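Encoded as structure tokens, the following chain is the form predicted on its own, with no partner shown.
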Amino acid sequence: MAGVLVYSTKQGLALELISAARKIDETVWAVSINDDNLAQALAAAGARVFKISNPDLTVADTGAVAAAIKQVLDKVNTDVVLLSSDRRGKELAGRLAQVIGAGCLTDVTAINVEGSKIECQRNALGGATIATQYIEGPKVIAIRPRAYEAAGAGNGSVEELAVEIKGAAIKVIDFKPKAADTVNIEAAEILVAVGQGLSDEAKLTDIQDLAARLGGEVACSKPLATDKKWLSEERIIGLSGKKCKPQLALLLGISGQVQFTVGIRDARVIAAINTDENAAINYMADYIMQADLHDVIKELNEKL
């Protein structure tokens, strides 16, 4: 292989992609678009950075970004691109794959090189199993956040690169932040996650108090955010949310459906509190308490 090209607008995720790329090849190129700080950070991690400065190019226009990355690929002559498997990265992955005629895999959790094959591990069958897949020919691979550690210090470089961008059919007039939590449960070392065993929304205050006392964050299973609207979607763990690797996961009133467990099974320690002795979550938990979560939370808050 003749090197790997990586791209993400987020510095932390881009540094993780550099670590993943080095599993494939020691030669790593990176792209930054209208972001000098990102370019310098990637170079400091050892990547050879192509810095694109173009006022007509906005990272929200994934079609234009795909066209720009293709021009970078034409220059470096590689057919392997790593992106981050966040929302924008997934959209870009499909667009870029179409532009360069590549195969595309998203939500990849691990990669391994066997000869000329880049074997990618991904959740399959709704998270019930892990599939190993690979792409023949040009490859666009989107890596799940936190699948790899951020790259350390290295000796890279920054090179200015001019690209030609056609006028977009849609003009971006303004950016406004999404009205939502700014919490990053993927980075939390301690998570207090709650499921449908919670009796009512008012009880969330006790959950939040406990998380604060432990120095952690509150997370949840999907129904509490999408159905009941008690918490934001930024706090969902699982196939439809975030994959988390905390040092401690305290799971309260969560049955343990596979769509949830795929997002927390890599936690170092899992403690589950549930009234159902046969709950599926008990089969993966390190510690189990069969009890009413409200009683346990009250006592924990008093003790802490």
Contents of the next structure:
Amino acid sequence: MAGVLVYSTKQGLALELISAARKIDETVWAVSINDDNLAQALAAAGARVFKISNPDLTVADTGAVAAAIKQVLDKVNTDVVLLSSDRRGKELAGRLAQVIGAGCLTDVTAINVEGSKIECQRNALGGATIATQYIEGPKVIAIRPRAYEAAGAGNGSVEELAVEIKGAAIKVIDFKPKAADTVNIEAAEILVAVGQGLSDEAKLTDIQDLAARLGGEVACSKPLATDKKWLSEERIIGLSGKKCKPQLALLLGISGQVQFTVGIRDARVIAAINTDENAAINYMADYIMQADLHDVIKELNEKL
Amino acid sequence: MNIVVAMKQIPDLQQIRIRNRKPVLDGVPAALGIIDKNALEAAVLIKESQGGKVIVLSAGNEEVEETVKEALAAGADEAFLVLDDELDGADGSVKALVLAEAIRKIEDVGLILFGEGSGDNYSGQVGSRVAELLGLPQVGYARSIEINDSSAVIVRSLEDGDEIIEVSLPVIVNVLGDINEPRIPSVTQILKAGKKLKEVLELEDLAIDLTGLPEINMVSNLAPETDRKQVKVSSVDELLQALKTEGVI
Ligand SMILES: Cc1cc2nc3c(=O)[nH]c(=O)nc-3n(C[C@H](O)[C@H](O)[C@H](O)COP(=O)(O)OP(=O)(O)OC[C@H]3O[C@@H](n4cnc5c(N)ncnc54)[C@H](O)[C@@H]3O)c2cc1C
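Can you return the structure of this protein in the form predicted together with its partner chain rather than the form predicted on its own?
So here's everything in the complex, that chain up top.
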């Protein structure tokens, strides 16, 4: 093994990958594409960075990015690649794996080096189980955001690299930034999480009120953000959202599908309020209250 | 133009029991991936407005032939199946080779749709692998797809914003779970589904070499230990008292 190559378009995530890579090998290579700041930041964290500047190469074109990274891999002669498991990284993972004949694991939450094996943990069966797997042969491993701390200062370098790219297959004609929701539910000690049991959007103010009284944050199940769009996707708990470990999770009108519970099972105390006494969430809860969440919220807001 | 929708047969997750921290898969019925159904719905909507044919493509064990009826009832015109027990639970690198080779056998394909991740593994790599194998552009996390003759405008939804992309056909698109609300087929549609055209191949009908692929080995696959108290409380006061005793409020 001659080092590990890391790549993410996001500086914060790329720095986390450097930490993860160091568990595998001291030598960490990195790639930046049309992003000088990223190249500098990664070098300052100890990575040996290949800086690619090529106007024909857009990070939106997964095929072209995979082709570029392949050219870097040929130069450094390693077959271990770590990507970030954000949307860009996950989309790239399979393509790059196919280009270099690698096995691929995404959404990896932890890696452990056991001799020559890199054991990866990831959720399986929708989150019902945690699988520990390792890849034999070349590997592309995409690591969940915030699974590792960002790497600290180090002594890296930046080298420019010219890559050959076929004409762009994809044209980005516009980018519409999302209204930023800077909430970090993963850091919250108390979460008030609401699901499809909530009757209408206007009632959200009561939920926000309760969260504020408790000194916590509002979180939600996926459909509340992606289908109903009542809250931002930053607040989703679960397999395709965030994995949280608050001291207290107050779950309101959430049924408890595994894709949700996987994101909250590390909470210290879970209280669930649901009209259905057989809701799956009750098996995941320390305190179970069979009641209409709207009544409970009202009373809690009066009493707290 | 034909639209291919790749759909994966998975165990019905709602019915998996955990015993001694191990998942019990025996007797669990098969289902189609949830987000795969969004991909199918996206294809059917495009077909309804622009014509063409929707072909559902699936590779798996013999049971797929039955499972796929649901997709035929929900608007797919034909099924193209590669059935072999060897494909049951096969890695993404294997499935991708099979799907790519199958797609090569289908005429006039303009659009190939996947879900953003399968219902069970949610690994999201097969669409990307197929794109590379076929040398096609790909757009993941699609929130909308608009077809204009030989190109498409697709909105790719990223964590920090929406990227509007123009791409020429054919293209591989992985759709988000919230791109649409899949239709529920009627009883007549379900009855008619059995009569729709199904092309069934076996692995050996495809000119692919499955040797020398990277291997993924499973060390363990266990449910996390949970020992929740599961105490029932009957009033808000009781709840507040319990949370105070826990020291969390
Ligand atoms: C690949 C994949 C990834 C996914 N990732 C995620 C994820 O990250 N996070 C996530 O949350 N989901 C995820 N899902 C979706 C998940 O499977 C469930 O559909 C979702 O969690 C259900 O949300 P819910 O509990 O809010 O809604 P429902 O399942 O509709 O439950 C609503 C609950 O509210 C209760 N209720 C109704 N009225 C009241 C009332 N007045 N008072 C109290 N209770 C009431 C009902 O009894 C019910 O239990 C994913 C699915 C897939 C396929």
